[in-house]
Amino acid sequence: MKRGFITVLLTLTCSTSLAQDLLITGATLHTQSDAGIIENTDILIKDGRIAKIAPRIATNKMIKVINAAGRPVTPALFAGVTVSGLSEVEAVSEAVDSSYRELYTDLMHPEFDVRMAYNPHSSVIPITRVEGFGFTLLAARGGDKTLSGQGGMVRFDGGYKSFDGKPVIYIQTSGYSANTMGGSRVAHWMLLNQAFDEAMTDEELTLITPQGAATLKAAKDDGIFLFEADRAADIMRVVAFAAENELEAVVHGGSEAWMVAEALAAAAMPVILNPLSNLPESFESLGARLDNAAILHEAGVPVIFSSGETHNARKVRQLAGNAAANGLPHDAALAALTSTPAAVFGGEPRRIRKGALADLVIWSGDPLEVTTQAQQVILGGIPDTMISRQTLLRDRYLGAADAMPRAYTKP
């Protein structure tokens, strides 16, 4: 049994670390760089990185060739803020590792690092990957404390340590969070201020552990603080708090961010939002509107998209399309799914240029159209099998097509 386990482990290691030379021909490249869109060109990939981009690149029998036939090629997309690899079935507690609640310490634990429990073999990951997504931001979900913990970006290449970019500290600042922290936003911010004061000075620690204080100090030097906030007033408090504590901060939620776009731009504070949020879901988002992303972009605020879902994270591409339909330029909408999240969180640049990581997708059409499909995903220069649990179930039970539409086909 031990020998079988080792064999499987070695197979997995080899499949994720060795990349055959690959040539993509006849592509329409959405480079996400100053080069813009390049039509009818080739991409040569060596050792998992882009070695050359030119109209015609010579090949040989040792190089695998994929003919894009003029179709769009983009960097692999960002799946948003998710708990992929941390949550299989949310209703089953032993399958969820993304939050902590009611710890016996009764303290805040920013040192709670969800990356420790990341499972690259989760069935959620290939389901998302085959739709054109190559990386996500692992989240420490809100528990019963304002400091939820820490996470970071991870690539969907099947590796156990495929983490990328800076550590991210998650802080809940919504009205719901305030309800669990003293019953008021005032008490919530009072306690958060005290926790930071304790961490950054030599004061006695009463709200966090020594490990938590060390985590906050390290993140202040080389990390990012992600604040969950939708209400414009809460966002302004986040802007002030980040400035007072000299933090690199990001707003997540941002339903009313358009109201304070100028302040966010002045603070160079990115916003992660769902551009389909256009109706009040609570008192936190009374000002939600469909052109939120367009207004923020026009003001100079970096915009990133996230659906707030994990098992349906692949639908975030539809969000980008809707943002483009409501005033956001097409290239900015695509950047919100590729180059912008990579730049904000300090990961590998998601741009198609020489030397870049070969995380690419060949699409059947415009990647922002819902009818478009990812025809080939390539991560680290390795073409994905394009197989997931869903495709296997489809092939097993759907049956062969006949003259009647699928709705009339009996499995």
Contents of the next structure:
Amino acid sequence: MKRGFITVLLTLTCSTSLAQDLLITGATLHTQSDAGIIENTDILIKDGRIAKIAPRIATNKMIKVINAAGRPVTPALFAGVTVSGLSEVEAVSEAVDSSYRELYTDLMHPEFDVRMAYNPHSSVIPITRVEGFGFTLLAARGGDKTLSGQGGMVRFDGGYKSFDGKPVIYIQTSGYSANTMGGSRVAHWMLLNQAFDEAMTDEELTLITPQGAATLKAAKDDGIFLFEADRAADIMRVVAFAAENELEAVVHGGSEAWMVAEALAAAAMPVILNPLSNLPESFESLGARLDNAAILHEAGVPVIFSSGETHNARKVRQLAGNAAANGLPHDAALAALTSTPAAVFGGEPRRIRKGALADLVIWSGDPLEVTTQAQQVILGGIPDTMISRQTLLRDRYLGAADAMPRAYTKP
Amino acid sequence: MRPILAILLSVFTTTVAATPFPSTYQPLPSSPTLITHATILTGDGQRLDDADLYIAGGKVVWVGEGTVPSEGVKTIDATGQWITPGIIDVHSHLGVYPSPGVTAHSDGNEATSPVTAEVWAEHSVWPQDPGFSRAVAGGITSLQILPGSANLFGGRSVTLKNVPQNSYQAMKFPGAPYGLKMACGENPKRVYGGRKQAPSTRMGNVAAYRASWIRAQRYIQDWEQYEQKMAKQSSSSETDGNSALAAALIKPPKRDLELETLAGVLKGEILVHMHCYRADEMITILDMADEFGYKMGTFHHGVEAYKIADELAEHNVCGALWADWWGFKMEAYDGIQENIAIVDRPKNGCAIVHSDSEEGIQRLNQEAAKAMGKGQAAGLDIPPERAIRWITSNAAKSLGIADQTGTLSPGRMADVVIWNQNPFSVYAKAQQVFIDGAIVFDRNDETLQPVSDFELGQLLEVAR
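The form predicted alone done, now the form predicted together with the partner chain:
Once more the chain from above appears, this time first in line as the rest of the complex follows.
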């Protein structure tokens, strides 16, 4: 009696690990692995992971089966660098936790960890998930200090602790941010040089706390440093700083990255970019162009996409499609939203093969096409309800008006 | 002498209706062109397969089948390609918030007073904004430039033809009516409430609109009374030798640029373009238009328009909407991706896809494609020939230029886009763009790709 009760509790609280077995049949599988694209294949999922990939998998009749009917199946997509679960409404500052500012310490706080405020019940998460997204990189956004804080990967499975991968330290180095912090981008580099000297040596701490120093040291050992930079000259400064300090660094922004593609490739430094950027929106992006991603990829630079948006993070799929329409191979465009961010930031590899976490999406068509819909999202082997606050609003108002107000329509 | 003086004075003091800053737009050089074997979306709901289009003299001559002169006609084989009317964006800030977006270029919001109906967006337009040439590569042939939404009455808009010229007058769409930008909700109350100034609430917003309309009504009355007095004097001048002098002594009302624009709306000469997100606020605005006897034109952004799609259609009001933006502020919290498709659904529905973005304007076809895809997934029957109306004929209706452009009907301006494939795709590209029959962009011919003065000579040392 007692034991049975515990089992039920476990089922409720650890649903991922006790997921029902699932069989997907007839998939066109974009594996993001050496196997490439496998046509007309079945995928067996047990305990939330992929147990078998084969043309026809025989199973017992009790198993849940989803027929993909030849449609594409990909790993669940990367939503970009966002503040999902940290911002319910962007302009409602009391519902936003993504940056620190005006702290009375007046120090830089790399230890500021946005994951402590992550809310898996934010409406943003199902709204993004039902569009085919399984994970994001949580950002500590630019406040009023050069070191913005830290974040990391999180899965969109609704868990409180669904974090994954390495710690990521966010650093502002752009001229735009420098305009309000020190008046020159030189101020950023001056402060960064001193903060890293203080953290890595026994120098007296004047810019950061002991916790901040520990955070920088830990991230230097096994973390990622993400630098905001668009201008080619600024990107070259990032490359030099990362080399001097022996950091794993990533460029975020990178409008002019194509101009220094060879240096980035030599440094094996990935770039997170928006492939729609093609305007000289500032004097830092005079060289912005639509084939930025294609040029970087050709040079061997790992490319990841991000729109910079959180609520409309789902638009990043359109970004990938545009990159593909402007010279990036289709498979590389898909990798920029699956295996590449996973390879750079750690955690689940986001490649479909035996043993991989079953975070998958069945699409109505080409996953990079704007008219394509995510038909079924599967996270940890569990088919999503495909319901969000927005699908419910849609269903409330889609039907014809009735004598009773819409408030009585609860889809 | 005296009657002549009176007439002169009369003419001088009643120049309100004359149009300053007139359009000097001239179509670029063109030649008669026959485009053959294309899939044509005419913009008014029709799709023609393997059809031809003939344009000459800057106009559409015929679409489908017809005859062409035996000589002097350029032929483009568009087998496998698609043709649409030129794309129209009803909501752009190109030129007033240009690239680069430096503070010195921030010319879109005269955010110094909540009522600035006296400002005209065209006086802020920087024709060298590189955004114009990016937009033409996305098939944009006409666009409305609006002031921002900081103010209740933001000022006059201007509709431009997307040709690279050195003055906005040379881009100004000939004969297009002016628009008046208005704004509901959070923006005005945040900007002015934040300064401890009215309006700081939504009720403050509405009180200020109404007070302004009352002043505009009075302004119209003052001018009407003046005209009546002048008419009376001139009709009695034959019997009274002193009446000319008397007429000259009738003082006209003082001209007021703000009230001229508001009066233009009340007289139906200027179209209202109102930034408004919430359904309840849009209903308030419809009632306010009834109170003051003007026609509400187009709600812009309208993320909750789907909640009142039937009311908008009944009032013959357009909704210029985004495909998927939401959540950036409280009044955008209920946005859904089916908004455009649901507003399009009722008979007389007027759904428009707008950009409000220098990025979005470059691919308004993709924005429409997303909205079409969501509508179809929700079970609504929206073929491409229907969805294309959202960025062509419905947009032209909103701007009051539907008799000139927005469809490929004979006699309309030859504003045309040839796409390499179905434009409702992320892979679609505008191959050639025509404005008034002239090729203004050709993807395969660098000599027909405009470059603004600002971009010329930048990054000279970069090899690629």
